[in-house]
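The data below hold one chain only, encoded as structure tokens and taken in the form predicted alone.
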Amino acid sequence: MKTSISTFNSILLVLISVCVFTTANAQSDSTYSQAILTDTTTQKLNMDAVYNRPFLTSGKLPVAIGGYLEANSRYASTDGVSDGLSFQMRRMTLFFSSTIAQKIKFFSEIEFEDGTKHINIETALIDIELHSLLNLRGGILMNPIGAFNQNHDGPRWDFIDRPISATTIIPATLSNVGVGLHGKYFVNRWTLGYELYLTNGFDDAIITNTDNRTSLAAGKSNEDKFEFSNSGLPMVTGKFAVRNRTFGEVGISYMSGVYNKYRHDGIVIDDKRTASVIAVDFTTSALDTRLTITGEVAKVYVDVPNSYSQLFASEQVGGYIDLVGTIFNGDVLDWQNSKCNLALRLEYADYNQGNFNETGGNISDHIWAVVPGIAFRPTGSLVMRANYRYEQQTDFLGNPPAKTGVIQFGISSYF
């Protein structure tokens, strides 16, 4: 594991270092290089976010190249206790896009977390069109579940913390290995759009974890969902969303998939368990564009053997809710169009939604959150912001909560 790992790394150190030098030596000569830019604070479908990206192309170099990073600093106190201030490298990403051939696209995402800790292929797909309506996808992909999993990219947010429903609950970023059909269709101020894909899903882990409870972040774990799927059957991924150019985009999507391995060597050792979950996602403008309102809910359904004890849920629920009102728009020193937004986040999760079989009473396992916000954006690309975090979370039985403070600064941009 540590050999592949370390040759995936000389052969992605190699692959930057060529892009480094082409680019490099394009500056000399203004019409050998290109940036294909983005505004981030504008946005198409959801289901365009993989490449409505800013990219660099230079000369005949075959691979437009981009990314991103975040970087923030910490400061937290849960019931007084703190253990001080802390930065953090959350993430830094790189993209690769091709032109293959007319109406054939290559794009991949390569993901470093928390400095190396975690190096991930976050998606590497092939998308060949057909037609508008009629576009075939294969390859590491992104379950289109709900909104934020498609449109996570940091320099899109005003918030620096990704939200507790879309990482915990369905989670974000969740992709993987498949093959399907994705579509749109135009007609006056109006955008539909359709996702349907089959790919690898989750894994026991879903019930089998550190965690003791249902958990789907865990259940995307296995090391082995790119190379085979761990119930020997499919997940089913769709999408549907509508957009309007004056009122916004909603969107409804579906997954569910067998989880468990119920037979081993050909033998049915166990009966076939289902996890499922259902999004509802929106974003919309008022105020002549100032205050931009998004949102998500997610419902999770799973089937859990009866020999499970009641900290693991059948059913899970949570959204967030975030207002974002743009206060100043114009030109900071040599900035023009500069953005100064206020913004307000408001999220819940509860993990256990049920009662106990002994008395009746209500399951505690939840948290929410209030998170207020200011980020200034110099350019389409990059933000600063400083968020104040303030949630409290309720364990199993109901206990009182833990109360929790975090302050944060941050940064993210699109390079």
The other form holds:
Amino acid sequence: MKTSISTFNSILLVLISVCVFTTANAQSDSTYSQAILTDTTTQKLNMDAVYNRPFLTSGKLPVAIGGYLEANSRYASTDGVSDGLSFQMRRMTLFFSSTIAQKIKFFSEIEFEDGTKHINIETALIDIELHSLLNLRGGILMNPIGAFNQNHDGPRWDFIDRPISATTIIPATLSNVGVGLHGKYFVNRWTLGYELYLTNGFDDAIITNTDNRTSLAAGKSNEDKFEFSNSGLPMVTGKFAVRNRTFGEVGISYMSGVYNKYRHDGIVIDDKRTASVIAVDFTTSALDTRLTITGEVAKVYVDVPNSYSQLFASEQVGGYIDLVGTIFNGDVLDWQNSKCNLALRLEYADYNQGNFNETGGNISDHIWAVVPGIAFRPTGSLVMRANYRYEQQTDFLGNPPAKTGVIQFGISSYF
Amino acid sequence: MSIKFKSFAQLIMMFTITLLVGCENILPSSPADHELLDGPVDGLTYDQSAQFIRGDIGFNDDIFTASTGLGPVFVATSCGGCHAGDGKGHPFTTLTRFGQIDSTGNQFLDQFGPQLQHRALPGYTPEQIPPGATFSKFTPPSNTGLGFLEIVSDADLLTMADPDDSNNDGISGVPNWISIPTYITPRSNSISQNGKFICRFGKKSAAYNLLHQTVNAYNQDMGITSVYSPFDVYSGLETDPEVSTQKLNDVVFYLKTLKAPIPRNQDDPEIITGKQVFINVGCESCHKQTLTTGFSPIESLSNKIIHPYTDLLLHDMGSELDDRYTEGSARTYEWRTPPLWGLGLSPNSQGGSYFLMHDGRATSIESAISMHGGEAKASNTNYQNLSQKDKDALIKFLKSL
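Follow the form predicted alone with the form predicted in complex with the partner chain, if you could.
Every chain and every other molecule in the complex is listed next, the one we just looked at coming first.
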């Protein structure tokens, strides 16, 4: 808690300083501030998402700032029982970037989730460019596992909720402190990219948590993770992606590390237990780019003690596929080149791929959902969305599923 | 293409109206009350409803972890983990007790008896059944209607008991007389014998009331200590309470006020026939259709006529069901008559299958009937001699409960 408060105070100081400075400039000359807007509907490699964002620069200020917000309404009903309508301020995120020196860049992302319930430094890194194929990166960085984790900004997506597999199988957003290399290689219409990092990893909460299931998301919540590695051993995350301007992008990524505190004060108290994730992601388009198809599949392997409860799985799998088709592209009111998209997401997560020791039967604990939606983009950096979500969640034993329907309206925009 | 304000407004209006009109139709509807085991009894006051909800959260949502006191050896991580939807449990949630073969008590209390905690937190070793100890496996029962069963008077139970089979019907139900823990205040109409009281919950009828049952479950199933049961199952040492007394009381209140299962399709002619067959073959000798509750400060439970299909007594069930393990004054071959209400909804909490009898060994109602021996042997034989039509009617009746 102390960490959160001191972090919050630091953030406030930085914010106030930047705001005062930029406001002063803006008052003297209203054209002085200049937005660098990136067309966020067009993506480079997913791993480039960290810099592929709109930033605002102000005169000779060496720092560019940006950010986005996401808010929505939500009316949900599970098996006919509803707690009514809620409005949700999902998150507000602030970006700061600067060029420290030639070929040395700084970037950070600070996120306020659910109002000020969670305040996190998601990214705070320094990039040192040695060669397009070899760059050093250090600090708090997004582990390059799957595509969504690095490319998660709300305004990029035509759905209000993040994919369940990308938040519960891969626990987006997942960032850790560490160091590593990244680079890209360009040839004709192809782009090849890689990232390889050593970071702190998860903790024992992966299998001792109130979710009552194996949960990498629970294992990332350790407040000390930016200070200590729970296991004392680094977690390795690597990704290789290839993109063709015609066919799209495919990425394969892997993350693995010891998650448990197996020694304390030099005394070994448990076996080393590993958590690993392998993920495949892809993005492509069809119908003259009017239809975009994005997807990701991830499989988790966790070393769980045999004597522990089967509630906690050794293997999990999940994925999603998004189909987004543009049905209108033109001028609406004073917005030029607006877009209206129809969207459909199919998603699934199986939190326990094991079988019961007692009966040999399959352990259930899975969820699937269908999410149709419509999204209106007056500009590339803002999206207004309406989603209907229908999901069925089956418990561990495989009893009749809980059926949930959710109606959501939301807005998300870079600023 | 260009859209002006009027067209844009019309589009937005059409979209909103469509959603609002369709809203009711696209959200999942609630299952009928009689399809669910959970839910409160009718007529709770506001404060009772609030306590029911607190208890519901404590029972179903509170998951224990190492940091909140789980184990370190345990059977389950939460109450609801063993009683999904407040129904019967699954072989995964079945627990094992060992070490007692007669009324002289458990001989293995110093070797982690009476219950096996067969799961353990990482770094700990789960318990093993000690050499020489006999054991029995218990599949969790459903929770519904327990508050009604708790206040059926001891006098009524003794009226149904017939230890010497004085009416020569082959049925001789007996109560389980047990010394109860000091934290339990006996009901004012309780009947005692040499300082022992009639217990009524559990496979061997070894728990006096829902507080007794719940305190034991927290301690033995999850390794959670309370003011009533402060000794850790692993270390044997007294610890600070790991569940608050308020939480415990809320959970007990929740269990008391869960509604009784609602039978379905009782006007169906085949079910009516099945009910008559049930009586004719002798099932009702132990699975008593109707009982009456006594007084309760919770008005919704007080002085009600209920149909649980049990006499809450112990019966000799034959050598095939004798696991050579017992509790209290029960003999190893004696088992308490389980209530049959809610039987038809069991697959909804058992993963789509039936796991019946005390340890879930029967995977169908027919199989469960066939396993009845001892005092129930005659009824079993009567069932086996029925026509297929009558058997089908009987099974349909049981599934309607």
